[in-house]
Amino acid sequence: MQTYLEPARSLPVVAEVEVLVAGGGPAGVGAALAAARAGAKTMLLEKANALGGMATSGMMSHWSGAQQLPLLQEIIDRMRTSSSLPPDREITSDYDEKWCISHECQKTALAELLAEAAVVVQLHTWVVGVIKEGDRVCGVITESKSGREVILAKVVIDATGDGDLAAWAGVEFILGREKDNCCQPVTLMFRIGGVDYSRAIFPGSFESYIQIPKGEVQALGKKHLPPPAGHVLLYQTRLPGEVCVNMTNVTNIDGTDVRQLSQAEFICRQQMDAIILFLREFVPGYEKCYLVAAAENVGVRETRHCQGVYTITGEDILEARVFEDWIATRNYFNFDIHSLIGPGLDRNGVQKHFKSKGTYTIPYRACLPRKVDGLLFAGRNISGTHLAHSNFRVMGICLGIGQGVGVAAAVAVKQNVLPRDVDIREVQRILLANGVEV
């Protein structure tokens, strides 16, 4: 590959901070609240226009994961108290009531959160680089209108999904399954208008056999719609006659490589047709039914799978685990792993047949690095298996690591230590008196 050697100059330094997080997914969206609610001066960087990642941008359908957590209640009440929100509504269902996702209502209450508890947030940002004094990262890099800037802090946090800071710093990390690297397959998610809720039906889950007039919906969907999409996951929506769509489908990408996942998007829009014409054909109440928007980036399930001091396993799921050094509790998923050569469940992946012996926690040292210091892990990049990652990798789940790991770098500040010696009790403590449950 020929190659060009960029020229070196200096950066100005434009913010010095105590807690800095990268991402503002709800892994981010969680660690920055968490870190200044307990005292710390925090800053979040997000490249998008506005907070909550796949929870707004991503325009995923509802919250999963860790449906008791305190702090993803708040996030729930704020949002569905917006005026913007459709005046007189009728709520039909408990999903209706708690966990439907109004998209636009809630990248502002998260805005209105963050302000709240005095966490500079910064939109419009890449970051492109991190910054460190031997095997400690002390800042990171950034990009954006305002050019080529550096940010320092004390304590890093990754919430960006892929591990990017992670690898920067090099962080050991394996990307996707472990005997081949391949990663679950990506999504663009849409609305769509039009539909006649009266008889519409709404698919959950790879395994919702649903009869309809001209057959089976999913097995409907395996024959008419273009591969590798083929199942059919409809989800209700707070607007009328509007119903949010996952079901498009590209296998085979790395979503750390800019160069397939431009492919992806351009595969993604070519199956949306697709599939609204196949709504349209097959399925009652939909039979009206267009475009209204699509999601701002195809979702992306998994990449790095950053090495820490612990790898979480199926079994640690399975099995319930409850670690001495918790900082995410009570989590309940099923092994949510998406075929990985076509549409559907994964030969591997369970969703109704899901069986454990309870809800588990995340332990805190599967959000440290192994060797690196003054960074923290947050969100589906943690430290855990192909198989594992596949049930923390929700957005509930990633909110509540967040949190945790946000208190846990404020404690870290408060004590002048480093995150690996900071004093797990006193997290622990902080977590408690915040609601959070063992």
Ligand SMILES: Cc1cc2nc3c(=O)[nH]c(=O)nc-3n(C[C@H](O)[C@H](O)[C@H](O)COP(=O)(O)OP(=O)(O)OC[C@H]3O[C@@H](n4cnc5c(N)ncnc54)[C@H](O)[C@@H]3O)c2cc1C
The other form holds:
Amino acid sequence: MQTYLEPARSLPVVAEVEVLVAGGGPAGVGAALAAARAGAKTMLLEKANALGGMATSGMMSHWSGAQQLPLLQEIIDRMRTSSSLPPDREITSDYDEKWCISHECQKTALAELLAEAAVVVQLHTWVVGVIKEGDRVCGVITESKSGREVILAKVVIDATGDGDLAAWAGVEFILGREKDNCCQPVTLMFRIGGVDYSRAIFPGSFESYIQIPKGEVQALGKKHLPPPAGHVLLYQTRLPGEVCVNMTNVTNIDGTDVRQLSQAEFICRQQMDAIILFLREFVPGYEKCYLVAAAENVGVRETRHCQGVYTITGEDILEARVFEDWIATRNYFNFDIHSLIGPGLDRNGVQKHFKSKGTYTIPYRACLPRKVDGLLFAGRNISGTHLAHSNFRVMGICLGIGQGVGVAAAVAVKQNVLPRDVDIREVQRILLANGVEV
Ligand SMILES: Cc1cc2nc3c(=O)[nH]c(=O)nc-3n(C[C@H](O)[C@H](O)[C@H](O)COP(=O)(O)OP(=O)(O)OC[C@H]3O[C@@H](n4cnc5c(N)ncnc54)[C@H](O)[C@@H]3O)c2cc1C
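The structure above corresponds to the form predicted alone; please give the structure of the form predicted together with the ligand next.
Now the full complex is given, and it begins with the chain already shown.
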């Protein structure tokens, strides 16, 4: 490939903080809130125009996993106090009451919580590089409308979902599935309106086989939707007549490649129109549905698995392991590997045969690079196998991981030690004091 040697230039150092969090999704929000509440001067950088990552800009239907986490409850409760929610909306189910996300209200709720914790939040900011002294990360380079700038930090947390900072810092990673680097498919979420809730069905999983007048809904989807779309996943929202649609599907995409991401966006947009026509023709209650809005970017399920001091395995989850260095607890979810070649679940059957001994914990070592210092991972990019990741990638668990990592970063700053030398008992003491239970 032809190359261009960019001339060196001086960059302004615009801030110096104790804990710097890159990425404002569930993990980044958890990390920034926890670090600031534990007393660290904290800054969060996010490329989008709002906080929440996949939970909000990604238009996710609902929070899954870690449903006993007090921080998750706090975030949901704050969203539910929003005066912008429909005033006379009847709550119809536990799902509706607790886990269903109102995207715009959730964005505002997160901004409020971070402001109250005195986190400095900078939106519209891409982190594009890391600054290292020897093996230690000590800051980041950003790009924004204000140009190229530097922010220095004692501890940097990579909550980008894709492990962008870790990769730039030289941390080893495995992309997707170990044997062939194939990643789970990507999906552009969207919302439709005009749905008649009194007659509508809401198939919430690939195994939601529902008989409707023209046949069984999943079978109809496979027959009439353009592959690799083909499954039918529809979720209630808090907005009258609106439904969250998780049905676009593009396989064989590397979410760290901008050209493949662009291609995925265009394919999803074509599928969106076909899905709406399908819903109108086949699914009761959807005869008059129409497109309201699509997510701000295609949702990426899996990319880099950063290699940490410990790598979480499927067996750890099945055995419900409680690690000595736990930082996120009481995690529970299925193995959720979507087919890597078409609609529905992976044919390996791991979801169908999932039987765990209970809830499991995330060890701090899975968030700690093997060699690079000054850097921690949080969220779906922590160290885990393809199989384990399919479980801990859900937002509730990522939020809890973020919280644990944020506290660890703050303790490292307070004790003036590297994150790898942090007193894990002190980290756990703070988490327990914040209502986390083992
Ligand atoms: C289609 C789909 C459906 C899903 N369904 C569910 C579900 O029903 N329930 C559930 O709980 N989970 C679900 N998940 C999983 C879940 O949404 C993600 O795994 C989870 O959000 C990961 O959290 P995170 O904070 O690690 O990453 P993200 O939520 O992806 O957040 C990362 C943030 O970092 C920002 N960022 C990235 N790179 C940079 C950079 N270089 N500079 C600055 N900012 C950056 C992004 O803009 C984003 O805000 C789904 C995922 C997908 C894709």
